[in-house]
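Below sits a lone chain in structure tokens, taken as the form predicted on its own.
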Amino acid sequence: MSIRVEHLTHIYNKGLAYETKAVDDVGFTVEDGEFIGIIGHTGSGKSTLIQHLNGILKPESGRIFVGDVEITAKNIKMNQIRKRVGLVFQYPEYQLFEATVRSDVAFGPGNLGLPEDEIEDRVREALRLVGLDFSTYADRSPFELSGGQKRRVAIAGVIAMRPEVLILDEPTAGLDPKAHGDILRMVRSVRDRTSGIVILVSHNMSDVAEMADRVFVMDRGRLVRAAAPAEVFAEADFLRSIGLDVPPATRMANTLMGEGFAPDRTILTLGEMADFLAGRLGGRA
């Protein structure tokens, strides 16, 4: 399954003095199995864009296809689309409401009218994918868990719907470093064990550089770059001109270039930086 967006435009407060074009003539295609990272300054249109992909927002103009279904067409049953496209909002733990972890994760599958044994299987699978042991957490109150654990429960509720597209809007926002790492490992696990599309919106350049197959760069409502991480983060001056930066490892590599340590590729992660330095310094020994 693929996602195709054609000439998408969204306007807030149309016709008023403070009218804002939040998404401006955006188009792209995402193929099955791709991991897309979306970056952009605050107010660049990232969240507005992804909320169109499962019909939460309707565009001013343009079309969106999920597989062979045009979800922007009239008379489309969006509940069927939302089974296929799962969206995890920022701070999803604020949407927890059931008495136990089990019942919260089961809420979505239960609304599909599935038999109880299948719902149970989906709950177990979803909790396993987000790194929570079923026997330990299923009957606990989600409100007694840590912030990172609450977020994983909320994400499990979306995963239990078995969407073909999983969209995560700043899934590590506000978390401490350990919980941040736990959520990233969970996202990697979900990606490794499923074959669908994953779309990650993030302000963390390192996370996007390490995980994404392609990076979409948003600026003032427009999609201004769509390329592999190495290609996008090689344009440090351009990114800074629109209020973004490169990953710390890339920034270190750019500094070292002035010291005669020019790498032969764009370095994106600290692991790549360590390998480069070990090879270069070893060669000078």
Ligand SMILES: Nc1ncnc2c1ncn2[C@@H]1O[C@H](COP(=O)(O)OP(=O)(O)OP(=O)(O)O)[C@@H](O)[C@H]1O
Contents of the next structure:
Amino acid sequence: MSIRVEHLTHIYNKGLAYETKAVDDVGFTVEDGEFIGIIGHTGSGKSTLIQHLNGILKPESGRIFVGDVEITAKNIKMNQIRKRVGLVFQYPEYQLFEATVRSDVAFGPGNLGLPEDEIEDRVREALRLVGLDFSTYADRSPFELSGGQKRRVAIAGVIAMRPEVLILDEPTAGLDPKAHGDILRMVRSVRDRTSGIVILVSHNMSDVAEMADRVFVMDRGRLVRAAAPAEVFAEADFLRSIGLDVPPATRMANTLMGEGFAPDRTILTLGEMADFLAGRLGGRA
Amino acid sequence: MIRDITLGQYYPEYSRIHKLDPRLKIIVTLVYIVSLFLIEDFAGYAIALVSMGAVIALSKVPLRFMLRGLKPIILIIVFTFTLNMLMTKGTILWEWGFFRITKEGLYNAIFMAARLIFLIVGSSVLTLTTKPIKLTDGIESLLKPFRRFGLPAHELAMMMTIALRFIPTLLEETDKIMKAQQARGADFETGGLLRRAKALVPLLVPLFVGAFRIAQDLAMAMEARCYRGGEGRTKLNMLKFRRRDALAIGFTALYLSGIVAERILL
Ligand SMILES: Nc1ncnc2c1ncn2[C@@H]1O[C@H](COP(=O)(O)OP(=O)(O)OP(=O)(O)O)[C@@H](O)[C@H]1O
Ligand SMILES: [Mg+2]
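Moving from the form predicted on its own, what structure would you give for the form predicted together with this ligand?
Shown next: the complete complex, the earlier chain at its head.
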């Protein structure tokens, strides 16, 4: 399955004095199995863009195809779209409402009208994927968990719908380093299991550089770059001019380049940097 | 979406009307409302219409926004109009079965509908041209004399300010939670009454939890900054009476005498 977006424009508060063009003539295609990272300064329209991909927001103009279904067409069955495209919002822990973790995660699959035992299976699987032990957490109230645990429950609630496309809006914002790593590992394992499309919105350049097949760069509502991480992060000055930056390893490589040590390719991750330095210092690469 | 709902609907603009002292605007609005009940015929309405038209023009708020306040009460207007038209006895203009429209009925209907419309649009001018914060400042200041009788003027005003301040926040929160639950397949739009009521649970629980969280945070933040109620508290933006306020009083007096003179003389 692929996603195709054509000339998408979204305007908030249209017609009022304070209308905002949050997404401005954006177009792209995502192929089956691709991992896309979306970066952009605060307010650049990332959240607005991705909320169109499962029909939560309606565009001012433009068209979106998920597989061969045009989801911007009139009279489209929304539940069919939401089953295929799962969206985890920014700070999803505030959407929890059920008495137990188990029933909260079951909310999505329940809305799909699945039989009880199938729902049970999915809840177990989703909790395992987000790293929560079923027997410990299933019957606890989601409100007495820690922030990071709540977030995992909320993400499990979307994963349990088994979407073919998983979109996550800053899933690691405000988490400690361990929870941060756990969430990213979880994203990876979901992707390995479903081999579907994953779209990750993030302010963490290293995460995006490391995980994404392609990086989309947003600036004031426009999609200004869509390319492989090595290509996008090679333009450090451009990124800085729109309020972004390159990953720390790349920044270090650029500094080294100024000192006359030129890496032969764009370095994105700490691993690549270690290899490069080891090679230069005469160790084993 | 839900953000389109405007409560305490302020229209940002820098007009003479916007800059008037809020206390004065509240009083003038009250005077205007009372004056509407003094009016007895359409000549009086003509005065009210011209005056209000002038104020609206001065305020630079598009007429569209002024009239938007009428939307929620359109049913009431239509209802009173029909009732007045059909229920008043007098010279018959038109008759069908036991429906009859009389000359007096038609007159009454138009008269009452006009009064309602003037009332709503008149008070819209106040809320559209005054920031909620200024409005509560004005109310607090006007209620101050009643403190002697034990009225907690400052506390009331503070409560109103906070409530007004958090309406948009709560609407935003509602919008967000609604979207998040929709992404999980929740359906708020179809089904019978019972189904819809049940569908609200995933929305209301997080909303209440969120509201309490916000209230707690706010209380803590206020205490951390040593808020301890109204006693001896000074204001950052003092309400000041200026020349334009005196002018406005003049115009209001002129308007009111016009209405009274019209009633007595014509
Ligand atoms: N519900 C809304 N109503 C009105 N304007 C909005 C709404 N949501 C976002 N905006 C505006 O649209 C623009 C894009 O917002 P969006 O949330 O898509 O940005 P973002 O890239 O996700 O930012 P962040 O990194 O802070 O999450 C901003 O200018 C914002 O103020
Ligand atoms: Mg966002």
